[in-house]
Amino acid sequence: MHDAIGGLDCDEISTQTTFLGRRLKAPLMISAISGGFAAARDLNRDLAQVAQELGIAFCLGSQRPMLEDPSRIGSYAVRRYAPDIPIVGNIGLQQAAAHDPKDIARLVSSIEADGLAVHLNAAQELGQSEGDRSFAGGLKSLRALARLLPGRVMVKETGCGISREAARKIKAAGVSILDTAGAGGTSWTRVERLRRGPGPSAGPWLDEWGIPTAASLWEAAPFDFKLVGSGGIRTGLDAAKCLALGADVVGLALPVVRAYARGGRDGARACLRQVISDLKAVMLLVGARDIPALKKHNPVITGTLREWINHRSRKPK
């Protein structure tokens, strides 16, 4: 809501945040994008550069090919680029389940990481030929990690959200992080479709397939985890949406990817300025000092999200 005489100054407002153990600038995150292959070793050090001179933590993409050859860490190991800032490793859940949980906790030592994303990626993998088909121990893996990394496990979606159901479920293994990325963003099933060209696969209808980001905020947020909001996050009033939905950072992957593909470093870096400075023009609008003042900000909900929780909200028969 516009507060038209919120009686803020610009320079006065703070975005400062925490996240696993360290402070952020701005309640923002570097979403997983990549690693694992020679070009991949520049994109991640030019993202961590930006994102340790911006003060927003960096997720990095999946280790898995770490995990099957340790010579690749050479991608991942960013930590010197980015001494301050939280950094967050990551693996599949089917991976993580498939090996030894202490295994999968030196995944996060050998880089210096500060935390683990365990990604769930249940509906990509069905769009690829040759992808997983079972998904069974994936809570007993969270529960291990949990215990081996306490605090410093964050699960997350990959573009279909996450339902209360799921959460609850998260929450009763341990973990107190979580990433909704939700539906709304990239459609890794369709991009699985697009990679494998013409020929029989699932139906399109999984490129759609999922919970919506603001919906899936909604549907975790009364689970007090560490609230991570993604998916289809493209502007600084998008994450001040996030903030006012529940979540406490707000990640972001394809504009970043898009500025670097257009200007490297220095687009990437132009890019999440621009948000930053969106996100401060909001919390002027609507009279948020702070991130906190931001969060208890009562937002008016239209609309498909409105249909979506008055019906979510209705007791079972």
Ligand SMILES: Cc1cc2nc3c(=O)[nH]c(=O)nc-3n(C[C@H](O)[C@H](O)[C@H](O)COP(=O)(O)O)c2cc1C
Contents of the next structure:
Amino acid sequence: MHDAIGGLDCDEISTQTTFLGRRLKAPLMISAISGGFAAARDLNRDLAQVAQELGIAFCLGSQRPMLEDPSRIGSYAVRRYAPDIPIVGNIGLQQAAAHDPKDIARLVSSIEADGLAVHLNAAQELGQSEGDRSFAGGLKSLRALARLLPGRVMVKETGCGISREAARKIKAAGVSILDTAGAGGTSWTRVERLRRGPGPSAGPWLDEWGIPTAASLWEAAPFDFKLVGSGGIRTGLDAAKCLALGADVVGLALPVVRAYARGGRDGARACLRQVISDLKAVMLLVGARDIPALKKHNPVITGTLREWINHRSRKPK
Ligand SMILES: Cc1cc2nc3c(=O)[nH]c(=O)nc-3n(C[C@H](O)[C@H](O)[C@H](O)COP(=O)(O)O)c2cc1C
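Having seen the form predicted on its own, could you now give me the structure of the form predicted in complex with this ligand?
Okay, now the whole complex, with that chain kicking things off.
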């Protein structure tokens, strides 16, 4: 809500927060993108450096290649480029469930990360002709990882969002950080359809599957997670909306990939600087001096999100 007489000075607006025990200058994270092959070495080094400069968090792409062949650690070992920021490792829940939890926990210590993102991607797998078809054993694996890495496991979707029911199960497994990664941004189900090989897989209806990011934040907000909002975040205004809907940190993947593809490290830095400066502008315009004030802001919700909330707030029959 616009505050025409907020009385703030741009220079006094603070976007500081904390995540995984470290200080962030802005409540942003470069979401999981890549790792495990030669070109990812430069990408992850450059993105880690940008994250360090801007004081934001960095989540690595899936460490599955490194789990299968430890000599592929190189592209994930970015701590020396980013000594102060939260660095988050990454593995798929199905890979985690197929391995000894101690081996999965070592993915974090071996690259001096602060935490581990465990990604959920059932819809993406169903869109691949060669993808997984069994998703059993995931919660058991999450419970074991949450015990081994207390306060350091982040469960994330990959573009289909987290419902209230899923959030409840993840919380009960002992996980304390949740990244909604809702629908509305990168659609991995669509990517899989476009690159699909021969063999059976789900049809085009899967392109649009999932819980929109804003709705997913509303679903997950009551569970007292450290909450990351992501999936289709493209501007500082999107980021501000996530924070007002309950997120503590906001993640972006595709805009960073695109900016890096066009302009390398400088491109990625400029893209993220723009998001941060726009977030500050929104904070000034709504009269929020800092992130706690923005999180207390009561946003006006209309349209389909309002319908979603009304429907989901009804008592079950
Ligand atoms: C090129 C690319 C690669 C990705 N690789 C991973 C990955 O390895 N692990 C993961 O958890 N998510 C991965 N993601 C998903 C993102 O982390 C994020 O959840 C999703 O793309 C939604 O954010 P966006 O709309 O800002 O892209 C990837 C996304 C992109 C664009």
